[in-house]
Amino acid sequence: MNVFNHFRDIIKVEIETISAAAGADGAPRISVEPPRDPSHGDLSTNAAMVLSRAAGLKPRDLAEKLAAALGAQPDIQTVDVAGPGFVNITLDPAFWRSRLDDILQNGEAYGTSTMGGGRKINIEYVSANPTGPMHVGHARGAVLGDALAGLLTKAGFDVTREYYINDAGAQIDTLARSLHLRYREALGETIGEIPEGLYPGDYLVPPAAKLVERDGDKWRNLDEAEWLPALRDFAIDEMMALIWDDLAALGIHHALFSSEREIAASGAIDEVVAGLEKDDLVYVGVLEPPKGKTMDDWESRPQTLFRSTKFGDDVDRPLKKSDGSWTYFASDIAYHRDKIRRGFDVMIDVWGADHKGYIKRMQAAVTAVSGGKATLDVRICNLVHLFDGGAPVKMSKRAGTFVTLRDVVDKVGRDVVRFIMLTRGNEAALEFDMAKVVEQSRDNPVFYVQYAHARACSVLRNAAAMFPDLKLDDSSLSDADYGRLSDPGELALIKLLAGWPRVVETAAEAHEPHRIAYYLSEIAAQFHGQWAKGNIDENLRYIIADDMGLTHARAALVRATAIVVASGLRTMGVKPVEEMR
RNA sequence: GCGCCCGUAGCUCAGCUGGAUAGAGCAGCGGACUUCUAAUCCGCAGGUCGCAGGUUCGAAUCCUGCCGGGCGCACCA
């Protein structure tokens, strides 16, 4: 249960009681959040301030009449007016201890939302080109997407993972060309440097060992027209399974994986044109050259141009090369609407810093090819700063000192990885210290919230083995006496815990999965917060050992933390751990 | 020149889409262990939320204009 949105509804059905005017008019502005300061109650509503006009009241005199059809409900001690007209409810301790019963019996289910309402959403994240194995870089986007894709679920949407492969291309040329270089060599040949312009990485060593395993000299001296296709396709095969093995590694796994070259073979591009062209959304233009920027090779001549101008984008954008060819935004475009056609009418694309001056035109592409029935999202990863103890990891491909996601993943863990990725917003770049990140401290907030879970999993172990005759199963354990957990401390932690539902669905709303990462802390810091309390007041330990009644109930509580944190740890795509030595 | 993002404590960052006296970690200072794992906790100190206007009951949050930083700016992907 959402407890802030349980008295939305109640306070909605109380305000239109009070006025059918207010009840009619502003409901969707009728916030219930908790209070910041926490002497303020625990649900605070701005209902009166909202609805004063509608009801024809002043903020005050509507907060005071609200305030006390409130008092008369369930569940709720006090209800106080404060300031311009602010609604302060203070509900009753045994409704919040009840919330324990909500989290054992739903188990990790807990905080699993309607609010998606099984609507069909698309996450395209990743998509990094199929030229090598992903670098650090890529790391986040690949977790922002998997974690955003875990939220989303768990919001009630029905969720689809997908990777766009470019795999056409300029690029995939050059990749063909540099294994073939790798190939020769693989024959016998001496390539000497590798030369400007081809991939220089030693990663194309093994496939094309495995090329001359297959096919033998064959391509070796023919002219490059006939080798260029098989060795592209080739090529493009074994990067992907490189990339394929690198995703893997950090727990993710696409639904669906769709090919730029099988769009464009498809004839959608031509077509996603022509249908543009219908509704006068592309024409033949000149562009001009950007100003206060110098642009040595500009050839001012007419391009083929889509109106994104016209949805809000800069200027018009091209559609076609030089040469005549489609451009990738013409590609994006048919693969954009590829996905409308597929029935998703909600699309997230997460892209890297760079592309930031690439959104505009796809959300207006977007809005032009679904009659402005669809809508795209794009979450833009900021850059990763790598360190290793304190000093700035320098990458430099050419000194070799390029690190892949790979080396991370195995250096640190992959559970590592994904939490401290999201442990930012998605826009600020990113700190991210190899050697910090596994230390046992304070500071590592991906140790401080796993050691709270396995802390809590220690308690329950210590627990069974002290009172061999007390029942741990969660059911057994929402049968214990919740009205012994009367310490300021536990209470608090009761709140926190029961707060997990409404933190998924602002979550998932806000397209922010790193608000787990902060809540998660929160929770920690409570638990260990209590837990410390133990160690000056024997009575406020978990485990009493003359008082089993007690020590049920306050196993109650540890189990219903390992449970929140476990949900929402998962949900991040991190797996929790139970002993931490 | 234009567009987008960022600017919050000495440092790194949260701030729940406009709420009340702006929060946390680190660093600093002072405390707490014959422990249910001190791998932790408690306290103190630290702020003109870049600057200036505006919108309103109310602004770190929205609008405008500056200042500073980052990214991008036809045909690459």
Given for the second form:
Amino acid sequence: MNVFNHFRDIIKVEIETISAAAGADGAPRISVEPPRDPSHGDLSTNAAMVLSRAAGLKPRDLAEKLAAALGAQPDIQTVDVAGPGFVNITLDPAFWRSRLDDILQNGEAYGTSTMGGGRKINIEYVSANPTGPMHVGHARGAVLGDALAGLLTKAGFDVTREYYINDAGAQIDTLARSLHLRYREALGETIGEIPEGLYPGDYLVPPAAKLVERDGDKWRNLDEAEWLPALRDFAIDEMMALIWDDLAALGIHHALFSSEREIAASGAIDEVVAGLEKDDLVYVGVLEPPKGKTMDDWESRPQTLFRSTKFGDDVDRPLKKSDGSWTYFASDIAYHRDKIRRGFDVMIDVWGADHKGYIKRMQAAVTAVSGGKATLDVRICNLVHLFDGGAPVKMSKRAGTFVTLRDVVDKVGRDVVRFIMLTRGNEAALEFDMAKVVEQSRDNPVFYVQYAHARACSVLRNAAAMFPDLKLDDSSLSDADYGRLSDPGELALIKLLAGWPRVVETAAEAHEPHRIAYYLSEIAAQFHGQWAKGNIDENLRYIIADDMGLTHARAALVRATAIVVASGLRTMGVKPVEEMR
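Switching conditions: you have the form predicted in complex with the RNA, so give me the form predicted alone.
FYI, this one's just the chain on its own, none of its partners or other molecules.
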């Protein structure tokens, strides 16, 4: 049960009873949320203010009538009217305690929502150029996209995880030339220093050896035009295998891979541009120089342009390069049109911070090619600043120029990487200290949350050892006397746990999986805080040696905590642990 949606429905009925003029049309504007100040109660609603005109009453007058009606509800303890017409509600503690049944009976499925209604959503993330191993910067986008996919699935959407292989363009030719150099080295040549403009990383050494094993010296003395296509294909396959292996180490598996080269070869770009021309959205014109440019360094020439300003962009955008080939933008339009044709009218792309200026044009293009029926949300991931014990980390032994994702995963573990990458909003810069993220301290959020789950499991094991006849399965825990849970800290923890369905829905609606990490940290703090209170007052301990009934009730609370924490962690793609080592 989403407690807030439950009472929103009750409020809607009461408003309609007070005045039919309020009607269902105003209902979507009703918000029921936790009040900013907990002393104001458990719920706060703006219903009286947003529906007062339809009801033909002043907001305060409608609020008073609504408060009187809600006061008769069995689960509501008190109702107060505040300010211009806010209605603040305090629920009966028995109502909150009964939410433990919801959790225990549903297990980790608790919080699963039907909000999405099975609607299809495409999430494209990572999509790194296949020119080398993934670096630590890619990890953030990879985790964000994968956790968002898990969150939207939890919220009832039909999610497809997709990877767009940027396997066309000059960077792929550079990759093939770099491989050819390493191939000659594998054949015994001394290649000296890697020429500027080629990829220097030693990650190309194993593929070069593999190429020699397969083809011998077949490609050594041929002209570039003869070996370039073959080595291009071979290099892409090898780099994608490397990327897939790195992603698997992070627990990420895409359902679908799309190729830029295949889209271009299919004629899809010509087709989509022809469609835009038919709609008078393509023309030949001359762009003004970008801000900060002088006419001396700006080439003013006629270009094939897309009318992106018609859809809110700052300027119209080129579709062709000076050599007559299509721009990346034209290719991306064709790719997103392909997604739409596959049935996705809701698309989410996860990009690096350096692509922020590209958002408006792509959203304009999606609107244009879908006739306004499809939407594109772009999640930008800011930089990751990597440290080790406070010292900046700049180099990787394997790559030579950057820190690989695999280096970090191998050192601190997949679950640590995934959790820490979600401890800040995606547009905020993130500091990742490889020494601190494995510390077993309260200051380490991943440890603090994992320890809450492990501690809960430990409490249940100890309760079973102390009371061998006490049944601690979820069904039996549902029979515990929850009325024994009378401490304010216990009730506060229950309220937090009962908020999980709302967290799922609001985070899914906002496309912000980092909200889960924040929420789990709150639960961990409350759970550990209650444990600390038991160290001061033994009557507040989770296990009371001479009171099996109270222990049973607290075991139900502990088990519910473990369930919600596990559910949250799995939604993030993190495995909950039962013991800390």
